[in-house]
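There is one chain below, alone, in C-alpha cells, taken in the form predicted alone.
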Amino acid sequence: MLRYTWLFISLFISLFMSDLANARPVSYPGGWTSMAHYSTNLWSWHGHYSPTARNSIGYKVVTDSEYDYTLQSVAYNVLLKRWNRPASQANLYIKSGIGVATDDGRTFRGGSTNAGYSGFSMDWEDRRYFTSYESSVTQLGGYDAISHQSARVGIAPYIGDYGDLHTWIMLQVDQHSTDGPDLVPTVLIRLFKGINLVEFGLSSVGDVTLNWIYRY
C-alpha cells in the first residue's frame, strides 16, 4: 500500500481547502442511518444510531464472494474531526467493527472464525466539489488481512436549492490486496434528494456499483 501513498497525500492536503446527505458514519444526535452497497464481488448493509455528533453504533453485515466469506459485526464509528469553514466542511474518521466471519467450511475451521476491521476516512466538499478518501483492513482470524483504500473526486454539474434534486459526478479509484489491477477507476453518477442519496457506477473492468443512503 505504500507505492500508492500518494492517494492520501493529495487528499490529506485537500482536505484542509455545506453538510449534504453524505454517506457518512456518523449522523446527528439521534439519527439513524442506512446504507446499502452491491457491486460484482460485493454486498454490505450498514445501520447505525448516532447517540451525539461525535459516534456511531450499528450493525454490518459484509458478503465477499471474491474472498468467499461473510462478515457480520458490530461497527463502532467515531468523527475524530470537523473543520467547518463559511462555505465548505472537512471531516476526519475512524470506523472499526468485530464480530464473526463465516464461510461454507472450505477455509476457515469450522465454518467460522473471529474478524474484526479498522480504518479511517476523510471527506472535502463545498456545492460544487468533492474529495474523499478512505483505507481499512480486514482481519478473518490468523489469516492473512485484507486491505483497501478508495481515493474519489467528484464536481456538481449545477447548483440546486435547497429541496431540489442534486447531481455529482464523481471519479473512484480503488485498490485491494488482490491479484488483479493494481488500481480500478469506477465512474459513478450521484442523485440525492432529501433523506436519500442513491450512486450508480462502472468501473474499468466492467464492475457495476449501486449504493443507496437512506438517513432519517
Second form
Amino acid sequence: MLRYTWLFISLFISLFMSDLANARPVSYPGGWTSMAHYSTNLWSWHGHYSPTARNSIGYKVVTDSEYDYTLQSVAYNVLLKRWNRPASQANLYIKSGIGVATDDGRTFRGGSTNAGYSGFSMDWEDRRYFTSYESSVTQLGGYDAISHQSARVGIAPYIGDYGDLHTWIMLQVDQHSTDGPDLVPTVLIRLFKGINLVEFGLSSVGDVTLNWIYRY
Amino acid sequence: MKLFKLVSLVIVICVSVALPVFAGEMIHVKVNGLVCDFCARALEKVFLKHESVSKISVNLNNGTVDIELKHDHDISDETVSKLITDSGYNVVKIDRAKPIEHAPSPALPVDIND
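Could you please show the structure of the form predicted in complex with the partner chain, as a counterpart to the form predicted alone just displayed?
What follows is the whole complex; the chain from before opens it.
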C-alpha cells in the first residue's frame, strides 16, 4: 500500500512540473520555436513545432553538470487551459519528454539509461505584471528522481506596443531537490522585442542565467 | 518646366484619388488575451497565410486587430473568428468597414461571445 501511495505521489508531482527556459512551450498553429537556456550548472535547448495552439512536439537536450548527465528527449507539451481576458491572459501547461540520458559511464551502466521528465507550469500576465509557477520531476533510469520548482513575479516599468522593446524586471525563486528546502532567488531582466525574448539573471549564490526564445 | 510640374501634380492627385478605390474591405476585431508580441506575431502569421488578407495590424494597447482584405476578396466573420480562436485567443466583436468605392453604409457590429 505504501508503495502505491509513493507511486501516486510521484505521478502527481511529475504531472505538475517543467523547467523555466520552457516558458510558453506551445506556439500558434504552424509556429516553430527555439528556446535556449544557460545557467551555471545547466544548459538546455528545446526546439518545437506547434501543429495547433493546444500542443507542441519537439526535441530537447539538457546537460546538467551538477548531476553529470545529458538528456536528449522527444518533448511533448499541452496547453491544458487558457483564460483570455480583455487585458490579461492565464495559461496552464503540461510538459513531458522521454528519451535517453548519457554520462561518462561512472553512474549509468554502459554510459546511458532511459529517462523522462514531466510536470506542469502556470502563468498569468497582463501588460504590466507577470506571475508564474512551475514544477518538474526528471527520472533517470532507476535512480532517484530529480525535482525542481520555480516561481516568478515580474513588473514592466513601461508599456510598449507591438514591435517596441519591452523590458521586464523579474524575481525568480528556485528550489531543487539537491538543495533541500533552500530557496534560491534570482533577479532577472527580460528584454522582449518582436519574436525575440532574452533574459539575463543573477542569483543570490552568484549563478548566472541566460534565456533566449526565438519564435517564427 | 511648368508643364512638367503640372503633369506631375495631376499624376499625384490622380494616384491619391485612385488608391482608395483599390483598397479592400477593412475588418476591425476586438480580441481578448492579447498581452505580448508573441500574441501579435501569432495572429500576423496566421492571417497573412489567408489568400484574402493583404495586411494585418495588431494593437496590444487596445486589444484590437485590423485586417485589410485584398481588392475583390472576402473572408467571413466565422472564418475570422475561427482563425483567432484556433490561434488561442477569443473574439469579442467584429466590425466591418466597406471599401471607399462602395456606398458608405454604417458598419454592423457582430458580437461573438463564447
